[in-house]
Structure formats: structure tokens, C-alpha cells
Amino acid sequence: MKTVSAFIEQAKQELQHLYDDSELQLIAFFLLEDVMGFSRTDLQLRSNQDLDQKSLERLNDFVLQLKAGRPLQYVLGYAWFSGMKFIVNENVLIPRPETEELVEWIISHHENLNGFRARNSILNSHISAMDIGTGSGCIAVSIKKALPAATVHGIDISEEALLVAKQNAEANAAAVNFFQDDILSMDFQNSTGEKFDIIVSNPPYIRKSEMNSMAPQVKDHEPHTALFVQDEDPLIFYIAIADFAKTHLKENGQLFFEINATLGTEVRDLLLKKGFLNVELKKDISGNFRMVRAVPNHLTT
């Protein structure tokens, strides 16, 4: 038999080459929370508790996967985002805190549109949103949960990612319309139909030259098609989505992007060149420019 504290010490020793001390403590908690249902208080009060064999085997399997470099969220099979649990696997990016900040920015704007709180007014029923490159569906589902009467769409080129997104929408009771499409295709660009109050995207934006500076847990496990762009054309997705937004946003509709912190000026200049108005760069909690908002000038479209 092994106690909880003995397992934690063993896990820390086996994973110390990958994580610092504070990360190791959090990882130990997340593993014990998943397997044993522990709270943070339990971690202290039950440190001398013996682990049963089945639980210990599962915990040891998790540690083996982490030791091989697999991200914690993929090991557990889920990640928390906007207070909700989202299924994640190697077909989708792991949701990040800065993406959560982007969603909060979108929601705060539309909840206070024209001085009203949209979730309590008729304005909400008229709001429509499209999440381009939806991945796990975390952005689309979070918007739908915050603005429940809104119509929300999510698109992705990956069929496997869309299967995950649909599972997340169902698990979180969010009626989101998901469909497969390629944002770089002319068919998508020329599509007609519904116009949107919100178009949002967290597209691939990491240049391939940046790959070697990334943690192996990211570059070796998360989907490259959702992460990387060619160095010679790092704004390819921003250009395509901006062009789409010019003809598919309603009057006073807004375009929101998550961006590479090193390309904020370039994204802002791109949007200004394409005739967007009120282009606003916003810093994340770490002080980096990681998101942008803009309004199309329909007189130029």
C-alpha cells in the first residue's frame, strides 16, 4: 500500500525534469482530484491515507503518460474553460487562459450593448455569432452559455475536432451549430446567407521558426494544423477571416481575434488597411497584446 503523500513525492521525483515545484504540486492535486475526488483541503487532511490498488494503478498510469511528455489535459481527457469542463484530445488545442479572456471581452461588450444587459433584453435574441476554427468548441459554447438566446455557429476544417466540439456542446447543454469548412477556400469566402454580430477566431498564428522555443508538451502533442503558419505568410488566416468579416458582419458587428503577441502591430495595420474601424489591441493578464477587436466600414465593402 502507498499513502497519498508517498504518491505525491514519487510523482514529483519522476516529473521534476519537466515541471517546476509549483506546477508539480498542482499536477498532484489534479490527479488526485480526478481519481479520488479530492479537494485542496483533502490533500492536506488525508495525506496519510492509504491508496487502494485500483486508484494507485490509475495514478501511476497518469504519471507514466506525463513522464512521456503528454500534456496533463490530454492525460485527464478534459480541461476547464469559463467554468465548464471541456473534453480535449490530440485533435484539438488545449484551451488557454488568454482565450478565456477573449471570450470575457466579447461577452462583456455584448452584455452592455447600448446600455442594456443583453442576456435580459430582446437584444440577445437578435445576436448571432460565428467562431472560425472552433477546435474544441470552447469559444462557441461559452458564448452560447453566456448569451443563451443567441444563434451561434462554429466551423473547423477538421472533422475530428468537430466531433469533440459537438460532444462539448452536448455535455454543456449549449445548442451550437457546427459544420466543416475551410476558411481559406474561395467557396467559403463567397458564401452568402446569414450575417453576424460577432465573428471570432483563434486561428493558427505561431510561426514555424518559433517551434523550437516551445515546450515539448505543446509541439509534440497538440495539432500542428491548429498551431503553426509559414514564416513567410504568418497572417494568412487573419487576411482570409478579415475579408470574410467585411461582407458577413452586420452593421456595427464586431470582429474579434486572438493574436500572436509578437504580431499585434501587424494585425492592427492589416485591419486598418482593409478598412476596419475602431481597431483596438488589448493586453492579456500578463501584459501582452493577445487580442484585437475591430468594426468593418461598410462604406468600403
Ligand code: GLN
The other form holds:
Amino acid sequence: MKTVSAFIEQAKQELQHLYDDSELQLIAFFLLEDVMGFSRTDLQLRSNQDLDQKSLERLNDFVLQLKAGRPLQYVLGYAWFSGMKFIVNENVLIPRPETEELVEWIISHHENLNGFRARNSILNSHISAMDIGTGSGCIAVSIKKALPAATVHGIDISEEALLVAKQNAEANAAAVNFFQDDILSMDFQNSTGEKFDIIVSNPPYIRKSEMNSMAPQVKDHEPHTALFVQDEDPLIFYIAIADFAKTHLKENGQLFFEINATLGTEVRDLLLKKGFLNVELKKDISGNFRMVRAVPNHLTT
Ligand code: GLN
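Shown: the form predicted on its own; wanted: the form predicted together with ligand GLN:
Below: every chain and molecule of the assembly, starting with the one above.
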């Protein structure tokens, strides 16, 4: 037998070399929420409760996996994003809070566009959106949930990631069209047909040389195809997506990117060079430039 507080103490000790105090507190909560259905206040209210054998075994197994460096979200099998639960595994990047901010920026733009009758207009907003490198599908699914009348597509090079994205769309009741493609291929660049109101991407943007300064939980577990680019060509995906956006955005369409905080100026210059207008860098909640938005100049395409 072990009480809740004894389990929390033991888990904190075993994981203290990997996480700081506030992270440990959160981890303890997420584990107990998952296994015991705890709310945040239960952490205090039920701290003297004995854990039954089966629950304790599950909790101990989770701690063992965390101790081996596996990220919490892979251990649990899900991550929270835009208030929704997203299935995650080692084939997809774990959705990050700064990406939630990017999604909020996209949605708020459509709110503002529609003026004071915002709520109704949003629900009827028949826009089309394309999420490039959709991974878990978190961006595409969140857009579809916020703008239910929108047509939303998500592409990824990884079939394994698409399997996860499809599960997430289904679990969150969001009809998104997912398909496999490679943004760097000529065929994709030259594809004709549909034009979009929104093209969005959170592409790989971490230079391989930055790998050494990264937490082992990230670099040893999350998919490298989703994270890294060659040092010599860090904007490879931004270049390809900007080219695609030049020919695949509608006249009033917009391009949104998440960016490496150290490459804001480079991404802005790239977009200006490619003829985009109103290029706007935006800071995330931590004060780093992590997002950019731009509109195509149709006179130059
Ligand atoms: N679109 C997904 C996300 O934002 C995956 C991004 C990626 O794998 N680079 O989390």
C-alpha cells in the first residue's frame, strides 16, 4: 500500500535529474489525472488516500518510462492542444504551446475580418485551409473545430504521422482531408487546382548544430524528420512553402508560419524577397518571435 503523497514524493525523487520542481508537480498531476481521474484540487484533498495495487502498478510503470527519458506525452499516449486531446506517439511531434498561439492568431484574424457579428460569421466561414507538415494534425483539426464550415486539408510526408492525424480528426469529430505528399517535390509544387485562403505550416526548423543543447527527451525521442534541417539550408521548407503559397493562395489569402526564434529576420527577408506583402513577425507569450504572417502580392505571381 502507498498513499498518493508517498507516490508523488517517490516519483519526484526518481525524476528529479530530468525535470525541475514545477515540471515534477505537473507530471505528478497528469499521471494521477490519467490513472485515478484526479482533478487539480484532488492532489491536496486526496493526498492521504491509499492507492490500490492496480493503479500503483500503472503509475510505477509510467514513472519507469519517464525515468528512461521518454516524454510524458508519449508515455500517456496523448497531449492537450487547443483544449482538445490529441493522440501522440513517436511518429509525430508533440504539439507545443507556441503552436497553439499560432492557431489562435489564425482564428482571431478571421474573427476580426468578420467584425462585430463575429460568432455567426465564423461558424459560416467557408474558407479553405492547407496545413503543410501536419504531424499529429493538431493545427488542421483545431482550425476545423474553430471554423466548422471551412474545408481543411493536411499533408505530411510520413504515412505513420498521417495515421495519427486521421485518428485525431476522428476522435475530435473534425472532418479534415489528410493526404501524403512531399512539399519539396516538384509534383507538389506544380499541382494545379484548388487555391486556399490559409496556408499554414510549422515545418522542421531546428539546425542540426542546435541538437547538443536540446533536452534528451526531445532529441532522443521525437521524430528527427519533424524537427531538424541541415545547417547549410535551414530555410529549405520555408522556401518551398513560400513558393507553393505564391501560386496556391487566393487573392486575399494568407500564409502563416511558425519559426525558429533565431531566424525571424531571415524568414521575413525571404518572404519579402519572394514578393509577399504585409510580412508580420509576432512574439509568443515568452517574448520570442515565433510566428510570421504574410499575404501574396498577386501582381508578382
Ligand atoms: N503540425 C504539427 C505541429 O505543429 C507537426 C509539425 C512538425 O512535425 N514539424 O505540431
